[in-house]
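The data below hold one chain only, encoded as structure tokens and taken in the form predicted alone.
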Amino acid sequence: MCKGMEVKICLIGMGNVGTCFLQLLKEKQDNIRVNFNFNCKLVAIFEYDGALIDNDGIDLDNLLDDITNLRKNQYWISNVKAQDLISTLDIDICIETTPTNPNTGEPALTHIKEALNNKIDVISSNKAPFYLHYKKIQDLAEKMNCLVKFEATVASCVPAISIKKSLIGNTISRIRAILNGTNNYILSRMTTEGISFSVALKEAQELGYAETDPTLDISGYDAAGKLVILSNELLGWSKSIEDVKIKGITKITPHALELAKIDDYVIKHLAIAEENNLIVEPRLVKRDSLLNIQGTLNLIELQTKYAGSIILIGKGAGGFEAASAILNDLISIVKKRRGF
């Protein structure tokens, strides 16, 4: 990898994020040479129905100048799939940031086997190829002797991943955790206001918090997913999100708010993983507890062996926060290549 000055990568998936991180790359890339001595070659991008493929690097203004005309492109190739060319490119990064199927991890799951199998390193966006199969892609990139990153995939832009590296000199014995932020706006909405679930949930859904389909949020699907991640890199487990106990926030009640404040507490949907067991669900913090974050923030608290309760709070989602992860993963591992 990292013939000379250069570093060679691809996108798969140029929706918000992947735009974003492309936006980002044009931004940061002359601040990436200066102070990492190194070039970035877009190659190839990949669309659900095509790709475009320039050898000699796509050029980042006239593309971001006008990303409707991707397709009118001369390097625009159409009906093909990135996991039939993946082996064709002369990358040494792939970036993975497609919409994935929460119960199969695909197609992420298939783009990622397939560079590593090529001995391309892989950056990814997608949490369900990591919750579903973690020990798989890492055993498989081990063998192939490849990095994959993923510090997007939980929390976004808050190092809840990266914190590992700073760490080691310490013990996580227990992760707590709110990683949902469109559960953390609905409860503090019913919690402040007195309003129902669901007129918690048309106001985040109507704000852009929630999607039209907030099932996976929800249900806690999403978090349980995010928590097996955490669990896996931070606390050394090889769990998969069949291993989690999951309960959502569709049945909390004004009223069990309001029981709840008397006693001083609220309701919080938390992601714990401590003994050996990972739990998703609503549970009383106290009103003072610094897990009371407000809106869609999300809240890391790790303990330590030797320094007590460490904690991270963030955004949680959006395009330039995961965008700004996965530039965070890029460099890493260019500077790792390198021995640094």
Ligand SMILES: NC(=O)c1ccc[n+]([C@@H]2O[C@H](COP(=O)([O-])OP(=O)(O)OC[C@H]3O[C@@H](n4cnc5c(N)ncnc54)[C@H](OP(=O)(O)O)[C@@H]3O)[C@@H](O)[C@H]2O)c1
Second form
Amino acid sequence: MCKGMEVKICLIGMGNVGTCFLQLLKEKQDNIRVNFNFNCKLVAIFEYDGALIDNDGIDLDNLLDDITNLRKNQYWISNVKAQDLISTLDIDICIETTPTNPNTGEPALTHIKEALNNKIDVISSNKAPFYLHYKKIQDLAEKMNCLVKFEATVASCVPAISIKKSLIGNTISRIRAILNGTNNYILSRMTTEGISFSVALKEAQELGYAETDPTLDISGYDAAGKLVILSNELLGWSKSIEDVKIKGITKITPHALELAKIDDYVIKHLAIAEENNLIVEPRLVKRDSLLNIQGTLNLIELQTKYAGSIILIGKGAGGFEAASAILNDLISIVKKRRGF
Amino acid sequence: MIYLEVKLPDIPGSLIELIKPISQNGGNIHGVLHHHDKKNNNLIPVDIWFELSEELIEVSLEKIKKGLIEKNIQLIKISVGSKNKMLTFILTGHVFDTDITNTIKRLDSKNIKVLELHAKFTEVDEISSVIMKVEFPEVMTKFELINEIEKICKEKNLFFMRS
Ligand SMILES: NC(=O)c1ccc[n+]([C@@H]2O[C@H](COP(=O)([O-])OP(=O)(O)OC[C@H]3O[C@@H](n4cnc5c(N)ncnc54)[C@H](OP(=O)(O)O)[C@@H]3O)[C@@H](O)[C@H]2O)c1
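Starting from the form predicted alone shown above, please give the structure in the form predicted in complex with the named molecule.
Up next: the whole complex, starting with the chain shown before.
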């Protein structure tokens, strides 16, 4: 796998993240060739209603000129599913960017398992398979001698997961994080403007920061899923989302935020992994705390045994942000396969 | 936080006499509680709690004690609480309808002292919020404290957010 100059990949789900990834790949192709000494050959793209498969490599320029070219291409096959065809492909890495069913992890879970069962390394931007079945996926990957990477699942391109390798000489004892930009935006606006939760939510929806159905965000479920992945990766735990005590932000009132100010507090929706417990809930945080970030930003604070606290802050969502995390994963898989 | 339990004569001006040596020696008073129900021989038990800056504690406490003795104020108990044993939290819901006094008493029965309380009132029947600062005993863990508060919140359907 990934031994030669050519690394063959397939993409499942060409939506926002998938398309951004292909654009980034096109843009960085020369750079990858020069710096990492490999070529990426895109062999297949799967969509919900069919697939484009070309063993000679899909022409990215033509495809990205006009995305509708996908289904017009001579190699487009309608009504086929990724899970039925993965085993027939000659590929090294499968990139999974379909939407998540939060309760089942499908269809991504099946795609990931199918790829691993066929000894194909996996990169995914899908959270659900990992917060639901982390251990099963890791065990399967180990059994099949495969690599699975999912940096984009937590805070997109902020290196929340890959920082682990920069801290191998240290011990991480606690994680405190702000993992949902929508909720942080809503709380920031409620704090500065004194507006109600519903007004702030509506504003977030109008600006595209919140989904039409924001339940997964405001209930805390989305942040809980990301916290599970982070704690499993960084603290070596083996948790799933049922292990998280979750409280959302819907009951926070402007009055509560005003009262918090009396004692110089603000309210932040924190995701905390500490002493074998996983908690997602609104917490009172001192106004001058580094956790008091504004807007849609994400933050991850790692309490370490030998270096105090280390904080990462950045944009937690966005097509190109997620795409660049995927490209990072891809390069690191290739490097690892080559023994670096 | 420093706790002082004294007995004061039930006459005007006696509270001022108690407060003077405390504030003159750098004490920042957080609360005073008169136990009128326990009045005996015209003496009322009074609890007062205040903060002293860490560096001044020893010297100032001695001066305060001396000041109280000079004023013939009957000192029952003085204790210094640990700064780590405090928690600030907000309760949101029908905080008043569900009897805030009962909430405070129930915390008190577990030796969790409410040091500060601020409230935001809304229309009757609508939800309100209070922020409380409590001090909990040395032997109690933060986890146990939170459990106690959460038990009350569950019963009274209050939303709990802590520091
Ligand atoms: N957007 C971000 O900022 C971001 C950041 C980090 C992680 N993520 C995660 O990345 C994943 C993709 O996000 P996205 O924003 O790119 O979503 P998206 O725009 O909805 O793209 C998903 C794509 O997958 C296709 N698809 C659906 N079912 C499929 C199936 N069974 N087989 C193959 N393709 C299928 C969809 O087709 P149709 O639309 O035609 O159904 C769509 O083209 C999600 O899990 C998301 O949580 C997103």
